[in-house]
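What follows is a single chain, given as structure tokens, in the form predicted on its own.
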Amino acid sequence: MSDQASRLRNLVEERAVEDALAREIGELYFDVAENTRVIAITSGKGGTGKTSLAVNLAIGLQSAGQKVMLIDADIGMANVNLLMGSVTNRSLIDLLNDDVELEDVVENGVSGVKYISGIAAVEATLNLNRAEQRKLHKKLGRCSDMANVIIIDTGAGLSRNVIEFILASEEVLLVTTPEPTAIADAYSVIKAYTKYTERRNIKLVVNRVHEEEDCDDVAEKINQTTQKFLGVSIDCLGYIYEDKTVSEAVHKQEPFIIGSPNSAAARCVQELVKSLLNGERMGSVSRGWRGFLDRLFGY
């Protein structure tokens, strides 16, 4: 009996955090004009091609007509500014500093995209307080004067900081892989999301495919899985090629779409931006030659 009223009281403890986490959440909306897309990119664990993705995707709308802001929201593991090929003296968290402006960490990335690097050390892996949150939310809010997109790159995996971007963007991108375990990890992202609001605005975007039909195996193994035990679709937006010059841009430190324009991956990256941008999902691409000679070898 007193094993019960334990369990119990836990639970009613739990639900009691849980509860005042999301009532937190809701006042963190970012303050931006109305005609501003805000877009956040995040996976269930690392490895996805998250940051990848959001760097060659900011690069792409960007080309496209818009004008984009990239923040790295990734506390601790950030690496935007390498994936741009550059160096930054001043970061996402240099905010916190009174006497920092938000023109001072903003940068100039590739082809014409604004960007605030994020901070890669062990010791900034921490959980902002409210008074840092308001003083972030204050900063950034100016952000929407220099872009009408601005896009996220979250933090992996289910911390409060993560959660707290994911919520408080209009959109939000899932990246996933075909790997069991990022399957399983893109469903835990998506049952923490279900569980602080009921909008449904995330999408799957399913990374290193070697055939169109991967992602929609990948789709539909999350969806009985959110269907069952949540009572909720996810639309998937798209894929991306499994492509070597994805690995061989991250080297270069060149986005892959500047770099190797006409690959698979970045002709895929391009039909997300017209996604994006029309509301569709993707359609098909080609693989070419290179698919070709996957298909008849047994790649």
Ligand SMILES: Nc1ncnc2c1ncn2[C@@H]1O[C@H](COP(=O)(O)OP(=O)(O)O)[C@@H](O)[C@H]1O
Contents of the next structure:
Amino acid sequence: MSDQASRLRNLVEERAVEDALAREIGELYFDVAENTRVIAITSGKGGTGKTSLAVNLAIGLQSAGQKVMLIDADIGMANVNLLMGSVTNRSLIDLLNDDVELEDVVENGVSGVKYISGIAAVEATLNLNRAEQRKLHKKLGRCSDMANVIIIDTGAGLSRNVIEFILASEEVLLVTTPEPTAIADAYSVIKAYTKYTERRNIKLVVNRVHEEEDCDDVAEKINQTTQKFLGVSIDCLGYIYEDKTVSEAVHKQEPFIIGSPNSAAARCVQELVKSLLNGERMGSVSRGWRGFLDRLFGY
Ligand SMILES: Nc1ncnc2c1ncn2[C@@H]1O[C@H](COP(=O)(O)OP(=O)(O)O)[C@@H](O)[C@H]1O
Ligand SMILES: [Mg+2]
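Structure of the form predicted together with this ligand, given the form predicted on its own:
Entire complex below, previous chain first.
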């Protein structure tokens, strides 16, 4: 066989393996109850604000009348429980033990949001074998009895783990900041995602913007690249302002949507909640006095 023919055959085989993997993942996870909405929150680069968004969005959705469960799937870097303000001793990984049931790992968090911690007792990854996957699948199945919205805080980047979570979720929020490195890494996630699935349910959230227009700029930059190289466009759900309330809230271990509901960041999350619930693009949020001062003094 010529070099070219064997390379072609390898490519076709690779593609078949990827397709089979995607089908398998789809079959494995995609049968949660139809009325349960599953939203994965992911990013290319770490530290873009996934956990802050996941926690505050969960509380915002719960306050809007939804029954919300938050699953911290960022094993190793798990920190949802810090923000949920309680100490957990059981986590997602513990479900692999035969004597641990779903009720044992579900905690009652702030505002009645249920959550499952991602803290791993030992350095563990979620590269599960088939038997372990089946076990998790079976035990997690009943989450949909406890919630009608399930939010998953995934890790950052392109590990198999993260890709599996985002492929299996019906909706994906891809968090980026306006930083060029974060934008480039967000593009890599979209590229991986479009390679594995035909679904187009990934939406951008641009965090740490100074002006509303920054969000459009970032979305445009990403879309120029995705259209050129992948032939797809990605919708933008909305943005969150740069706001020191967010880091203060992390230090205080109190979600900003509760501790500072009038802050610019909290008002953005409230708009994101509305837009998730009514399917429309996020409305304008004024930055208030601090925004005025920033503009006045040219920050
Ligand atoms: N909108 C924001 N304004 C100011 N700082 C932010 C904002 N979003 C995130 N941060 C900062 O970035 C840090 C990382 O956020 P986090 O939600 O933990 O990111 P990730 O989960 O993606 O790693 C926070 O502790 C906070 O200091
Ligand atoms: Mg995080």
